[in-house]
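What follows is a single chain, given as C-alpha cells, in the form predicted alone.
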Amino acid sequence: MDLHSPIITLPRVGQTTYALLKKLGLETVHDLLFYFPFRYDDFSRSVSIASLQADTTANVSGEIELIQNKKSFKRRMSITEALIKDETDTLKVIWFNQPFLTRTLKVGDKISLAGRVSENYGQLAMVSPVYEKIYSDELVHTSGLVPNYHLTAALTQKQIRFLIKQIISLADTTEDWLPTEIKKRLNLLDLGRALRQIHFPKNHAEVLTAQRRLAFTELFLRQLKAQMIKRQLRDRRALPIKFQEAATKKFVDSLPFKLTDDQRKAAWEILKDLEKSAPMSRLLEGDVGSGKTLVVILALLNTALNKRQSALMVPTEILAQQHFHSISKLLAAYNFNIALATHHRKDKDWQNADIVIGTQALIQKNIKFKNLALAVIDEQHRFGVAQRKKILEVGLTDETTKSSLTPHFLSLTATPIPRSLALAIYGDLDLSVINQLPTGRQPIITKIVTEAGRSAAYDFIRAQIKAGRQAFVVCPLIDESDKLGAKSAKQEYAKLTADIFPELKIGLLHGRLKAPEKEKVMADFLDNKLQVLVTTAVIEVGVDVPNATMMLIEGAERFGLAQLHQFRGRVGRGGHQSHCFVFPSREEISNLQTIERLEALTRHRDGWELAKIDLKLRGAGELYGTGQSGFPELQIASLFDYANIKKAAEEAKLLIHDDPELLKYPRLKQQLGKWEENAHLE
C-alpha cells in the first residue's frame, strides 16, 4: 500500500462506503492522509469512577458487568442500560436507539468510555457516551484529543478515525516540497511529523505545532503564486485607457440614484489606473448590495468610449444573464456592442463586440478578443489563478510596436476581508473597498422561525406578495433522494405548489436545469411573472431582483453564516422593507450551537463580523459552507490568520527574488502546479 493506492483496498471498506468516502472527495490514501480535523474533543482527563464528577467530561476505563436493553413505550425507542466497574467503583452508562450494542458489547468486555457525566435520579451516569474495546494501549476514539472530521451521511467518526489509523505510518512517505532553509528559519515541522500530529497529536500543542506548518504550506502557495505574477506583471505594458471625464460626469448625473462617497472613491482609484501603461492590478471588495457593480460600470464605459473591447467574466450562467441585461439597459444610450458568451449561448461575433459579459466560455481555447484592454473577473475567489491567467493572456497588440499589450485587471469580491489582510492574501493586487450601502437601503429584518411558526410566515409571505412583492424560498438540496436528512428544492416546491401556495405562481431553480430553463425562470422571476421561486445555492451569488422582499431558507444549519448572509443580500434591493425568515431543521433546533450561529445573523448586518463568529463557532473549514472556506485550498489556515499569512508573503517575495524560476526547487514548482489545477471551485 502507498500513497497512491485506491481507498477501496483499505479493509472494512466495501463499495457503499467507497461511494460515502468519493463524497467528500476522497479517492486515494493521499487525499485521506490530507482530510484534516475541524476540531478536537478532549477526552484527556482519564479518571477512576470513583472520583467522577456530575456535568463534567471524562475518560473511564473498566469492566462490563451487565448490559441489556429496555424498550421504553412512553418515548417509542429503545434503551440500552450497562454497569461498568473499575477497582473504584461501578457506573450506569445509557444509550438510545442503539439495541445492536448488546451483539458487540458482552459481560466480561474491558472498555473505555468518554463522554459528559450527568446525574441520574441521585447516581452518576454517562449517556450516549463514546466508546471502543481495549485491545491495547492504543486508544483512537475515548483517549486524549480525538479528532472529529467532516462527514456525509451514514459515514461516522469511528470510520473516519479508523481508516485514517491504518495509513498514518504513510504520513512519512508524502514528499516535504517546502525548502529547508524556510522550515528551519519559522521552526516549522517536516510534513510527515506535522500530517501524524494533526490527526493523533497527544496534547494541544502539537496540534498548534502541526497547525501552524500545515497553514503555512497553504498561504505559501498562494503568495508564490501572487509573487510570481506580480513580477510578470511588473514587466508588462497595458494601453492606457483615457478618463472620459465629461461623458463620466453625464453618465453619473443620468442615474435615478446618488453614488456613494465609497463608490466615487473607488470608481476614481480604478479609472486612474486604467490611464497608466502599467496594466491595472486591482481588487474592488463590497459587501452584499454595496453597489460593485455600477463601479464596474463607470469602467466598461470608458473603456468602450476609447474604442477599446472589456470583458466581465463571472461563475455562473444565470448572473451572466442577469449583467447583461441589466449593463445593456443601463448603457443602451451609447449603442454600444454589448455581448454575452456562456456555453450554452454565444451571441454572435461576440469577439469583436465593446463590451463582452461571460462565464468560463470567455477563456476557452482558441479564443481570440479583437483588442481586449480590461479583464473584470466577478467573485475572484470562486475563480482559480489558471483562469485569471487565461483571461491576462488574451489581450491585444501594439500597433506601433507590435509588442504584446496585457489587459488591465479589475477583480471583485463580496468576502469581506480587512485591508491589512487582504493586502496579505493577494500579494499582487491592490484594493479598493465599498463600506457604505446605497442610500435608502433598509437594513433586512432577519428572524429564526422554528416549526410553530411557520403557518404565522406563510400567511405573512401570502400577505406581501397580495401587495405586489416577491419570495424567494432557498434549499439546501436539488433532491431528497440524496438521503442527507435536509429539504430538496424539488420536494418543497411540489408541497408549496400542491398545499401551501396554491393559488400562487411558483418557479423553480437549481443548477442542473439547462441554461435556457434557467434564463427563462429568472426572466419569469425579474418580470413578477412568478411570484415565489423555490430554488439552490445557485442564487447565492449577484443575483438581483429589487421586488423581492422575503427569503425563505430552509435547513439554515447546513450553511455558513457567510453564505447565509449572501442569501439574504438577494433581498433588500428595492425601496421596500425586506424580511429574511430562517428555518432550522427540526433535528436542529434544540442543539444550542446551531441556534447560537443563526442568532448571530438576526444581530449581525456586516458580512465580517458573521465571519469572524463562524470561524469561533465552526472552524476554518465551514467559513464559507460544507468544506470550504472562501479559499477552496484553505484547510487549516484562516482568513484571519494574519501573522502567518504576513510571514507566507515575505517568504515567497524572498525566494522568487532570488530564483523567479525556481529552478533551485523543482518539488516546489511541480507542487505549485499541482495547486493550480486545483484552486478553483466550480
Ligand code: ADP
The other form holds:
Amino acid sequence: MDLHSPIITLPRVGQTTYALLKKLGLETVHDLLFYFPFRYDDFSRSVSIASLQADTTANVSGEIELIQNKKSFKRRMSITEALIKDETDTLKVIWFNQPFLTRTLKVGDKISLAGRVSENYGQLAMVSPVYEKIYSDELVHTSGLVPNYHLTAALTQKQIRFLIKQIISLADTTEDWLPTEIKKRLNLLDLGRALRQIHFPKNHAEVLTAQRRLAFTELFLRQLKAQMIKRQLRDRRALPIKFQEAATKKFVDSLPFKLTDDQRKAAWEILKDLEKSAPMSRLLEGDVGSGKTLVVILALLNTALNKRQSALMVPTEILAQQHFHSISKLLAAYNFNIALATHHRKDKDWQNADIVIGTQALIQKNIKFKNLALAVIDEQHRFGVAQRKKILEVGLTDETTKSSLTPHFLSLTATPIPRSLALAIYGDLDLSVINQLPTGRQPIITKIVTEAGRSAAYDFIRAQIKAGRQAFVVCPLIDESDKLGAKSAKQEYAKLTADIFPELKIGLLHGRLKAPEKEKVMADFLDNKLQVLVTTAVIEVGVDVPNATMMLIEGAERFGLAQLHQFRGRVGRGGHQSHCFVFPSREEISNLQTIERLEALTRHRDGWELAKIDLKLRGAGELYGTGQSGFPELQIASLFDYANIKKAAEEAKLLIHDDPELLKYPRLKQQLGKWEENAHLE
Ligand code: ADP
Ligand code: MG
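Switch from the form predicted alone to the form predicted in complex with ligand ADP and print that structure.
Now the full complex is given, and it begins with the chain already shown.
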C-alpha cells in the first residue's frame, strides 16, 4: 500500500463506504491523509468512576458487569442499560435505540467510554457515550484528543478514524515540498509529522504546531502564486482608458442619489489606474451594501466610452442576471451592447459585446474576447487566486492592434478585513476601501425570535407587505432531510403558502432550480410580483432588492455570524426601515452559546467584528469549518492568524525574488501546479 492506493483496497471498505467517501472527494490514501479534522473531543482526562462529576465530559474504563436491553413502551424506543465497574465504583450507562450493542458488548468485556456525565435522581450516569472495547493499550475513539471530521450522514466518525489510523504511518512517505530553510527559519514541523499530529495529537500543543505548519502551507502557496502573477504583470502592457470626465459627471448627476465620499475616492483611484499603460491590479473592499457596484459601473462606462471591452465575472447565476439587468438599465441611454454569459444562457456573439456580465463561463477554454481592456471579479472571496490568473489570460491579444495586452484587473470583496491584514493577504494588489454606508440608511433592527413570538413576527411581516414592502425567508436546507429539525426551503414554502400567508404571492428560489426558473423567480421578486421569497444560502452573495425590508432566518444557529451578516445585508438597501428576524431551531433555545452568538448579531453591524466574535464563542472546540476562512483554498488557515499570514507573504516574496521560476525548488513548483488545479470554484 502506498499514497496512491485507492481507498477501496483498505480493509472494511466496501462499495457503499467507498461511494460515500468519494462524495467527500476522498479516493486515495493521500486524500485521506489530507482530510483534516475540524474539531477534537477532549477525553484526555481519564478518571476513576468514583471521581466523576455531573455535567462534565470524561473518559472512564472498566469491566462490564451487566448489560441488557429494555423497551420503553411510553416512548417507543429501546434502551440498552449497562453497569461498568472499575476499582473505585460502578457506573450506569445508557444507550438509546442501539439494541445490537448487546451482541458486541458482553459481560466481562473491558471497555473504554467517553462522553457526558449527567445526574438523574441523584445517580450519575453516562448517556450514549462513545465506546471502544479494550484489546490492547491503544485506543482511538475514546482516549486523549479524539478527532472529528466533516462527514456525510451515512459515515461515522469511528469509520473514518479507523481508516486513517490504518494509513497514518504512510504520512512519513509524503514528499515535503516546503523548502528546508523556511522550515528551519520559522520552526515549522516536517509534513509527515504535522499530518500525524493533526489526526492523532497527544495534546493540544501538538494540534497547534501541526496546524501552524499546515496553515502556513496553504498561505504560502497562495502568496507564491500571487507574487508570481505580480512579477509576470510587471512587464505587461495594458490599454490606457482615458477618463471621460464630462460624461462621467453627467452620469453621476443623473443618479437618484449622491455618491458617498468613499465611493468617489475609490472610483477616482480606479479611473486613474485605468489611464495607465501598466495593468491595474486593484482590490475594492467594502462591507455589504456599501455600493461597490456603482463604482464598478463607472469603470465599465469609461471603458465602453473608450470603445473598449470590459467583463464582469460573478460567482452565481442569480447574481449575474441581477447585475446584467441593473447595469443594462442604468446604462440604457448609451446604447452599449451589453451581454450575459452563464453556463445556461449565453447571448449571441457575447464575446464581442461592449460589456459582458457572466459567471465562470467567461473563463472557459478557448474563449476569445474582442478587445478586453478591463476584467472585474465581484465577490472575489468566492473565487481563488487561480481564477484571477485565468481571467487575466483571456483575451490577451488585442484584435485591433494585434499586440499582446493584459486587461486591467479589479476585484471586489465584502469580506470586511482590516487594511493591514488585507495588505498582507493580498500583498500583490492595490487597495481601495469603502468604509461608509450610503447616507440615509437606517440600521437594520435585528431580533431573536422564539417560537412564542413566531405568529407576531408573521403579523408584522403581513402588515409591512400591505404597506408595499417585501420579505426574504432563508432556510438552511433545500429539501427535508434526516438531520433532525433543520427547516427546508421547500417545506417552509409549502407551509407559508398554505397556512400562513395564503393571500400573498410567494416564490421559492434555490440553487437546484433550472436557470430559467431562477431567472423568472428573481425577476418577479424584483418587480414585486412576488412578495415573499423563500430561499437558501444562495442569496448570501450580492442580491440587491431595495424594496425588500424584511429578512427572516430559520435555523439561524446553523450559519456562521459572518454569513448571517451577509444575509442580513440583503435588506436595508433602500430608504425604508428594515428588520431581520432570527429564528433559532426549537431545541437550540436553551443552548446558551447559540443564543450568545445570535445576540451578538443583534448588537453589531460590523462584519469583521462579528467574524471575530464568532471565532471566540465557538472557541477552540470548533477549529475551522469548511468555508469559514472566506477563501476557497484555505482549509485550515485562518484569516485571524495575522502573524502566519505575514510570514507567508514575506517568505513568498523573498523566494520569488531570488528564484522567480522556482528552478531550485522543483517539488515546490509541482505542488503549486497541483494546488492551482485543485483550487476549486464553488
Ligand atoms: P454592495 O457593496 O453590497 O455590492 P450594492 O452595490 O449592491 O452594494 O449597493 C447596494 C444598494 O445601494 C443598491 O441598491 C445601490 O443602488 C444603492 N446605492 C449605491 N450607492 C448609493 C449611494 N451613494 N446612495 C444611496 N444608495 C446607494
Ligand atoms: Mg455586491
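Between two forms, the rigid core is defined as the largest C-alpha subset superposing within 1.5 Å. Numbering follows the first chain given and starts at 1. Just so it is clear, the structure is predicted and the values come from calculations on it, not from any experiment.
Fitting the two forms on the rigid core leaves the C-alpha of I168 displaced by at least 2 angstroms between the two forms. Annotation for R237: C-alpha shift under 2 angstroms between the two forms, rigid core superposed. Core-superposed comparison between the two forms: the C-alpha position of E87 differs by no less than 2 Å.
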